[in-house]
Each structure stands twice: as structure tokens, then as C-alpha cells.
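Just the one chain here, the form predicted on its own, laid out as C-alpha cells.
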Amino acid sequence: MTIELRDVSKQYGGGSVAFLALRDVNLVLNEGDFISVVGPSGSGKTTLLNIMGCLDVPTTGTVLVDGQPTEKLGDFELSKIRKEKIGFVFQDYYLNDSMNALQNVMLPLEFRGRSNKKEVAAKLLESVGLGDKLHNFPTELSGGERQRVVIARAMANKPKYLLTDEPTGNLDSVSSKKILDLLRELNSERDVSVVIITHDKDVASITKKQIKIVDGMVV
């Protein structure tokens, strides 16, 4: 089971205002893996990340899901892909505010038209340690226990490949140990493939390879 970038390049733009954010990237996620990217700000860092996870195409190169060519699906196939294989934390949250804790783990469960959803959700919640904030709503949470929804919502389909944006990005240095050690766990305990985008070299120091990206390289 992979994730596979093979001489991936990603042009935004054209003429004179075109922007090569990734340049004949090669990458592979296996499973068990535990990666960082590390890079300045601008760097391709993101663009990676969306590329990986089936959000963004390449312009040019394949990418390859469990060995399946990506580049001519459609939306729905590629949708398919992210909701059965990939699951997916961003440092802004995107939570429903109208919603509590337990409905937002659900979202992704509805989807799927499980019929367990409410108590798969629950279990969701307890396993990251918010059993006790079911009904709490994001506004109602800190920022860790609100990134601890993120994580426990991007796992209700039981993914093989975790990808996080700058997941400590917006936390305190104790709510950010907490959310490290939850996806160390997540990991080693359920082997989950786990990539984490960030500048931070202390983030990236918890992970079992580094890769560093510069001006849309891997270097």
C-alpha cells in the first residue's frame, strides 16, 4: 500500500505569471511510514500535500494510489479515493460550528450511509480522550480539543493514509504535544501512513523520516 509521486510538477498560471510550485517531484508514501516535509513558507509544502491526498492534479508526472494512476479519473473516482483511503488534518480546523462534537465526527459516517454512525462517532471521540465533550460545540472547546475532533473525524472511515497540514500550527506547546502524541499513536497503534506538513523542526524531529522541500524541490 502507497502513495506514489513520480517526477510530479504542478504549474499555477501561464506566461509570464506562471508559478511552477512543485518541480519533478519523486515520493513515496509506504505503509507504516511516519514522514515529515519540512520547508519555508511557500515552499510547495501544501501543494504536496493536496497532490498526495487527490485534492489538486499534477500539470505534469503520475501520482499512484495502492498502485492505481490518478491522473485520468474524474471527481467522483477521485472522491471515491479520498473517502475510502485518506483522511485529512488542516490547521484551520474546518469544523461545523452549528454542529457539536459527536455530528461533526458523524459528517464523513453519513456520507457512507453507515447505520452505527452515532456510536462509531463516540468511540471516535473517547479514543482521542474527548469522550466527555460529545455535545460540545467548536466554540466550546480549546484549540487542541477542537484539533482533536479533526483527527477523530479524519479516522471515522478508518483511512490507511493520514495527511496533516501544520496540524500544531495554531496550539500551545502542551495541547501541541498532545495532538504529536495522538498521531505517533495513531501510527504505531493502528498503522496509519502519516504525513505532517510543517516548518517546525521539533514537530518534524517526532517523525521517522524528514524530507525537506525548497522552491518546490525535494532536496
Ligand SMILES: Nc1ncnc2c1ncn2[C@@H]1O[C@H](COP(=O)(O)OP(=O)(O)OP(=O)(O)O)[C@@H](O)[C@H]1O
Second form
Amino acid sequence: MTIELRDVSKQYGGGSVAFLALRDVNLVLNEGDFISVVGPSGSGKTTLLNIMGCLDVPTTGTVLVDGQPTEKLGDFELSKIRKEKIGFVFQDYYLNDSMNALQNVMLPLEFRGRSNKKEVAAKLLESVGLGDKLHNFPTELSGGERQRVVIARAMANKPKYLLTDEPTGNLDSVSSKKILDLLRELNSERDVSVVIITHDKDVASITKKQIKIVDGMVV
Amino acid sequence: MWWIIYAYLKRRKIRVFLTMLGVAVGVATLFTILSMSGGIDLSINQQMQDVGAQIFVIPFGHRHHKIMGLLDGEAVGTMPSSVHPQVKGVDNVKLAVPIFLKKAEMNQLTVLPVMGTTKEMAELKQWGYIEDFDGAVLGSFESIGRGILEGDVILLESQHSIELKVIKTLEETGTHEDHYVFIPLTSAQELFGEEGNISAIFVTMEDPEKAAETVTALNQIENVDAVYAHDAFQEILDTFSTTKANMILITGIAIVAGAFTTINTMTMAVYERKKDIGLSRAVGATQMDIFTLFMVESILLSIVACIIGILIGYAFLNIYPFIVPLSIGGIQSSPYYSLHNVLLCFIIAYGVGTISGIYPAISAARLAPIDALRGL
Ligand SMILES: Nc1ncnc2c1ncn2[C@@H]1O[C@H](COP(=O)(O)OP(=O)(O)OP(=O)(O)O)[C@@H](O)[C@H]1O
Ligand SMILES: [Mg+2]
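Taking the form predicted on its own as the starting point, write out the structure of the form predicted in complex with this ligand.
Now the complete complex, all chains and molecules, led by this one.
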């Protein structure tokens, strides 16, 4: 059970504005991995994460999810991979403002076609310590709380791969620790492969493995 | 899926309401016109049956105008009574009932159509047996509505005034004859100062199959015009259906305007929800899921708007007669509500929802997940 990147390059734009955000990246995310990705701003970390999660496609190279090459897959199959195998935590920890915390967590369950969405979502929010904020809208939550909702949402469909982009950015050390403990627990107890993109050396130091990216290249 | 749509609608109540109002106004107009014209169609048909005459013999000239006058309770023009025996003598004529029809004041209270006629009218209209037609026969509205009973005396005033005993009151027919008073022909001629004149002759035939020949024969009589009642009513119905078609066309424009409001709202929704769409795609929504969400939302808006529109239309029809009475060619009518019309409104609303939703839904579904997430 792996996500494997083979000679992946990603070019944004074309002609004079073309920009190579990733260059020949080779990388394997194994089952149970706990990896941090560090690198300067603009080095291609978010790009890498999007490609690993089948949200974006490489310009050249191949992404294999559980051994299956993805370049020829259609929308339906790619969506299926995202919904069944991958959980995202985006850099801006975006939540749907029209929905309360509970509904935000229910969203992935809806597209998965689950029946007892409310119970499952409520349990997930309880597990991140937000059992009393189920009906708060994003604007009624603190930054740290929003981030925990995002993690609960990412976990809703029990993904094997949890791809997180700056999950502790903008948080104080206490909230930050809570989030990291949560990720570590998911990794050790539920065997979820976790990727954490971070600027923070302390955060990087708790992971089992570290990857450094500079100018789109893994070094 | 429904809860997702509901969450969005709930957050933008005012805009959702205003959007729906656009479609609702169109539907309300359509429903009102359909129900009104349904009612009018119905009462024209009802009237046609209740007049009882198969052929109208009227003074020559301005046929349409004169037929409308007859239906409106105020006949136009007169002809001498002497044509009556001639009409009676024509082949295939069963009953030939002369009438004099004009409006007069009753009991210094109300102005109503007064029809002077002969005893044969009782046979034509199937009122039941009347021994001597020597008094007034009152329509149900004029008797029940005004508390006038058999045996009472009424006062009629026009050129002259006459007093008549009420010899019979009629059952409700639902036509304008409920507002009529029938009196002997000679009394009417006296009342209106028109001795020796009549407004029309109502004719029935032995063999209705021979209508064409009979009408031709009647037209041989000088200075009269014989009109087959069926054709006359058909003509009214035809004139009316043209009016109806024009009104529905105008309604169509209102509905198209409503559709544009919906397209506009849905397109804006796609734009505003770009990040949400990207997020949904990231957690596994397929293009089809996104397409469906927007389509269903658009159709739902139109359907709810349709319900609101029908309610507005219904409310309007219930207060409208107090503003402008529903009448065409003197024929009173009340709106006719049919399931058929309700269904038609829903089908149109469904169509509006589908058409309005298609472009926004496709553009939402086609957004690349990553671009949508960036809000591009
Ligand atoms: N859609 C795009 N079009 C053009 N260039 C882009 C696009 N997205 C990203 N880039 C460029 O690609 C490079 C890598 O971007 P990426 O978001 O992966 O960086 P990052 O490592 O996540 O940075 P940060 O730590 O600031 O989030 C950047 O230089 C960025 O300007
Ligand atoms: Mg980034």
C-alpha cells in the first residue's frame, strides 16, 4: 500500500511564464509512514502534495496509488481514489462557510454515500475534542478549532493517506501540540500514513522521516 | 444531497427569495390566465346550452354585435313582430319564440335585463308547466338574492312603468339568466314603448341535422338574419382563444425573464462557491456529483417558486373579481381551477429550472479541482 511518484515534474503556465515547480521527483509513501516535508516558500511543497493526492496531475512522470498508475484514469476513478484513500488538510485549512462543523465533516461521507453520516461525523468531532461545537459555523470557531474540524473532515472516510499542508501554521504552541498529537495518534494507532508539510523544525523533528525540497527538487 | 443544497439556500435567504419571486410572478400570471380563461370557456359553453335556442333570428346587419347584445341582456336593434308568423311557417321550425330584451329598473333598486317573451319560452327553457304567462318569472339571484317571493308584486320602470305579479321563481342555473326577469312580450313592448317590435326570435328545429337548410330558408325572409347558435358561440370562442393565446404569449415573456433571474443567481453561486466546489472535489465528489448539486438546486428553486406562484395566482383570483368582474361578451364567469393547469405550471417550472441550471451546472462540474480550490 503505497503512493509512489516516478520522475514527476510539474510545470505551471507555458511560454515565457512557464515555471517548473517540481523537477524529476521520485518518492514513495509507504504504509505507516510519518513523513515531514520541509523547504523554503515556493519550493513546490504544496504542488507535491496535490499531485500525491491526485488533485493535480504531473506534467511528466507517473503517480502510482497502491500500484495503480493514475495518468490514464478518468474523473470518476480519480474521485474514487480521493474519496476512499486520501485525506487532505490544506494550507489555508479551508472550511465551507455555509455549513456548520458537523456538516463540514459530513461532506466527504455524503459523496461516499454513507448512511449514518451524522453519527459518524459527530464521533469524529468528539475525537478531536469538539463534541460541544458541532453546530458552530466556521466563523464561530477559533483558528485551532477550525484546524481540528479540518482534520476530522480529512479522517471522515478513513483514508490510508493523510496529506497535511502546514497543519499547525498560525497556531500557538498548545494548539499546535494538540494537532500534532492527534496526527501521531492516527499514525501509530490506526496505521494511517501521514505527510506533514511544515516550516517548523520542531514539528519536523517528531516525524520518523524527513524530506527536504529546494527549487522543486528533493534533496 | 438535499441537506447540502438546504445549507446554501438557508444562508442566502433574501437572494433565494428574490430569485424565486422572478419565476413565481411568471407562474402566477400563467396560472391566473389559465384559470380565468378556463372559467370563461366553461361559461360560454354553459351559456350556449342554457339559451336553448338553436337558431337566432335577429334584425339584419352587425351580426356579431347583436349576438353579443343578446348575451349581454341588452339587445341591439328591433324588427317588426310581423316576421314571427313568417319564421314559424318555415320548414323544420319547431318553436319560434319572439323576445324583446332590454334593461330596466326593478323596484327602484336595481337595473336588470328584462326579457319580454311568450309562453313558449317555458317550453324552450324547460321551466315546467305554466298555466297563463301573465306575470313575471324571476331568475334565482333576483328572487333569492332580493327576498322576492312568488305572489309578490314587482315594479319595472323604463319608458313607462308597469307592475307585475311574480308567478314563478327559477332555480339557479349558474348563467347570467339568474339575473333576468321574464315578462309577457306585450308588457315588455309597453314598458319600453316599443309596441309592435321585437328584438329577436329564438328558434328550435324538429330535425337539428337540417340546420343548414333551415338557416338558408330563414334568411329568405326580408330584413332578418338567421344565425346558427352553434356557429355564433363558436365564433365567440374563437375570438376568445386568440385573446387567450396573446395573453399566454405575454406570460411566456414573464417566465423567460424569471428564467434569466435563475440563471444569473446560479451562475453567481458557481462563482461564489468555487472554493467549496474544489473542496468537495478534494474529498471525492465527482463531476457528476457537482453537476447534480447545481441542477437540483436550480430545479428546486423553480419548483418552489412555482408553488408560490400558484398560491399568488389563487389569491389574486379570489380578490380580482372585486376589482374587475370576470366577464366576456356579457357572460359572467368564475375562475376554473384544474389539476391540468397546475400540472402545466409545474412542468413549465421544471423546464425553467432545468434550462436555467444547465449552463451553471456544467461550468461548475468542469472546474479543475485544483483551480477551484485556489478560487481561480
Ligand atoms: N497555479 C500556478 N500557476 C503558476 N505558478 C504556480 C501555480 N501554483 C504554484 N505556482 C508556483 O509554483 C511554485 C511552487 O508553489 P507551491 O505552492 O508548491 O510552493 P510551497 O512550497 O507550497 O510554498 P509555501 O511554503 O509558500 O506554501 C511557486 O513558485 C509558485 O509561484
Ligand atoms: Mg504551500
